[in-house]
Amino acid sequence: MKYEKVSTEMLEKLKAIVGTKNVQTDPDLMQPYSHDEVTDPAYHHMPEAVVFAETAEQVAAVVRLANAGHFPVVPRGAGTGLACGAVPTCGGIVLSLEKMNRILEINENALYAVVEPGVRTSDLQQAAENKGLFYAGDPCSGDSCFIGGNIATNAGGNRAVKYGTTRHQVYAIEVVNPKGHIVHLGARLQKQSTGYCLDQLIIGSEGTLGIVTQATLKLLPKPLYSLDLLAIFNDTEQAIGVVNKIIKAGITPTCVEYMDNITIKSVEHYLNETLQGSDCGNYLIVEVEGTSEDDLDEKAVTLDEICTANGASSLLVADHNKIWQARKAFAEAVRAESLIVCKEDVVVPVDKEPQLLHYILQLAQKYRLVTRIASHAGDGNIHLNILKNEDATYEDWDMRVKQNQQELYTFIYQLGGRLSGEHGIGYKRKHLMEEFTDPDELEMMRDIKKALDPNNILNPGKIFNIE
């Protein structure tokens, strides 16, 4: 689809909507908005302008102007995405929501928060904790990502095994739809069967069906007791295989995270410190919550028995801050090793996870791939990072990565899995989405996009092409 350039006339109209200071056209200042956390320059695209909105009314007016002038609008939060979802591949403007960063309400009695999309996830977590409450959404990039981006991608993270992904934390959203109207979707209700569930349609749509300008989110009482255990395994498949056995034993862990030994060593080098048990094998980090210390002790004994029976060489009580610092440093450690990385975000049913991990390692050997692997093992989501070999050309490495993808995704779909567990499809995985998704399912998605966004204004070129 062809779009109009953002003309001088349109720039003046944008300035009239958001103010002159909130429209940026300097190439040097726009450069950070040409990409997200994907550092490979092959995926970078410059916008024609960056526009900073401060209210929902401004967002709506910008979208109406884009429809009139027929130029694309690419919504952007913190830019921490890993699928090029906020990259302006078709030109037009990047509409940044970073200035809409207020926590509007923390309601201690009714257990909810009202926030703008530019609120940092960790800031909401801290605001809730200050009130003795708990926000369960916990992406690994929580110190930098925004709530709006979490909603747009249905971000998962460490606690999804117990508390679900971002969509499970959302009561209601205020959204600017593709025609530039402000609509309120969802409600602060425990249940409702009143027409289509449009709020859940918007969540995870990666800015292609609407721009979130406010969210009402669920809060919970802060857990009274918690414990972090670190199980060390020599065998990778035994480590992953423990997860289903823990769940079958009646324990619902808060988090179950896996890191292979070479990844642990990478994180150690990045943090410049030695981690517990790092010379012994692969990590399985298990966090559990309890109603009392006795309850925690009982769960710890059960976990010890399960892990030991499944081949764990040791089970340690982990230092909470150090172990989660190590897990959350995974992405930064990989980036420190190489700026050219293919980040796979695959997901399968939890009971199929050992099979997938075995196959990943087989393919890595076959295609001579340098891998770093971490997993939200409790929900079947494996993060496979493939680093460019130092002695390979980009073209050779890229060819081997694509060959690997063909075999990997064919196997994943045979297992009942999908391309992405939490990062989304964006621009980077669009061709794979179109190749591996059932054609009838893909047609339904395209029909929804065409119906809601007939001019294809909102974040075009993401998830799939409009034919």
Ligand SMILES: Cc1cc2nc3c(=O)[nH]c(=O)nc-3n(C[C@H](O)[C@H](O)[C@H](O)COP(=O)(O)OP(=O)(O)OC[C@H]3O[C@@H](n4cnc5c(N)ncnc54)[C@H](O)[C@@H]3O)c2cc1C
Given for the second form:
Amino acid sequence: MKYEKVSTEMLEKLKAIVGTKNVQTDPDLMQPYSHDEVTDPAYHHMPEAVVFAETAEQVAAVVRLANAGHFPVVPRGAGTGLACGAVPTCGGIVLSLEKMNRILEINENALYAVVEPGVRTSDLQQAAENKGLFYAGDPCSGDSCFIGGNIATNAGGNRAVKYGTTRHQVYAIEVVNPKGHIVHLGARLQKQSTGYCLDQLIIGSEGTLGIVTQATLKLLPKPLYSLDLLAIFNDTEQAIGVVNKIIKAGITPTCVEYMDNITIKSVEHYLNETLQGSDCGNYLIVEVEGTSEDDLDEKAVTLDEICTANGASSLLVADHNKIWQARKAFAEAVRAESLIVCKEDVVVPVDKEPQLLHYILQLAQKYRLVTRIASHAGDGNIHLNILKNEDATYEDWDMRVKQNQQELYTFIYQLGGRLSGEHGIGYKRKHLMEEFTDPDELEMMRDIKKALDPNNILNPGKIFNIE
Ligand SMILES: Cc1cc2nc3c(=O)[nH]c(=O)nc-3n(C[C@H](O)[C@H](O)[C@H](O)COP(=O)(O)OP(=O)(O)OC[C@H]3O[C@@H](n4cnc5c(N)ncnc54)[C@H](O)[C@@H]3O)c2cc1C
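So the form predicted alone is up there; where is the form predicted in complex with this ligand?
Everything in the complex follows now, all chains and molecules, and the chain you saw is the first one.
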């Protein structure tokens, strides 16, 4: 689809809406808004302008102007995305929500928070904790990403096994729709059957169906007792195969994370620290919550039995801060090894995860891939990072990565899986989305987009193309 350039006249109109200081056209200052956390420059695109909104009314007025002037609006949170969702691939403006960063309410009695989209996830977690409460959303990027971005991508993370992904934390959202109207979707209710569930449609739509300008989120009482266990396995498939057995035993862990040994070594090198049991095998990190110390002890005994019976060489009580620092350093450690890396975010049913891991390792051998693997194992979500081989040309490496993708995705769909568990499709996986998604399902998605955004103004060129 062809768009108009953002003309001088349009820039003046944008300044009239958000104020002169909130419209940026200096290339040096716009550069950080030309990419997200995908480091390959082939995926970077400069915006024509970066616009900073401070209110929902400003967001709505900008979207109405974009419809009139026919230029794209790309909403942006913190830019920690891994799918180029916030990158202006079709031109137009980046609309940053970073200045809308207030926590408006924490309600201790009714257990909810009302926040603007630019609130950092860890700031909400901390604000809840200060009141003895708990916000369950916990992506590994929580110290940098924003709640609006989490909602737009339906971010997962570590605690999804027990508490679900971001969509499960949301009561209601205020959204600017693609026509520039402010709408309130969802409600602070435990249930409702009142027409289409539009809030859940917007969640995970990656900024293509609406711009989130406020959210009412669920809070919980802070869990009083928790324990982190580290099970170490020589065998990769046995490690990941334990997950289903833990769940079958009636234990609902808060988190189950997997890291293979070479990844543990990479993180160790990056942090310049020796990690527990790092010479002994692959990690399965299991966090459980309990109602008392005795309850935790009982769960630890059961976990010990299950892990030992399934091939664990040892089960250690982990230092909470250290083990999570190590897990959360995964992406940074990989980046320190290579800036050229293909990040897969595949997801399968939890019971199929050992099969998937086996297949990933087979393909890695076949295509001579240098891999680093960590997994939200409790959710069936494997992060396969493929680093460029030092001795290969980019073209040769890229060809092998693409061949690997074809076989990997075919297998994943056979297992009943999908190509992204939490990072989203964005621009980067769009061609694979179009190739591997059921055509009827894709047509329904396109019909929804066309109906809600007839001018294709909101984040065009993401998830799929509109002919
Ligand atoms: C080190 C690292 C670890 C990570 N770990 C995890 C993890 O554990 N789990 C996980 O799910 N992801 C993870 N991610 C990916 C990323 O952090 C998440 O996708 C996050 O939700 C993106 O939030 P953001 O504010 O940075 O959004 P951005 O990157 O700015 O945008 C992401 C998408 O959301 C849209 N968007 C942003 N704000 C809004 C809004 N207010 N309204 C409408 N659309 C909007 C954008 O257009 C874009 O399509 C990780 C990334 C890194 C770099």
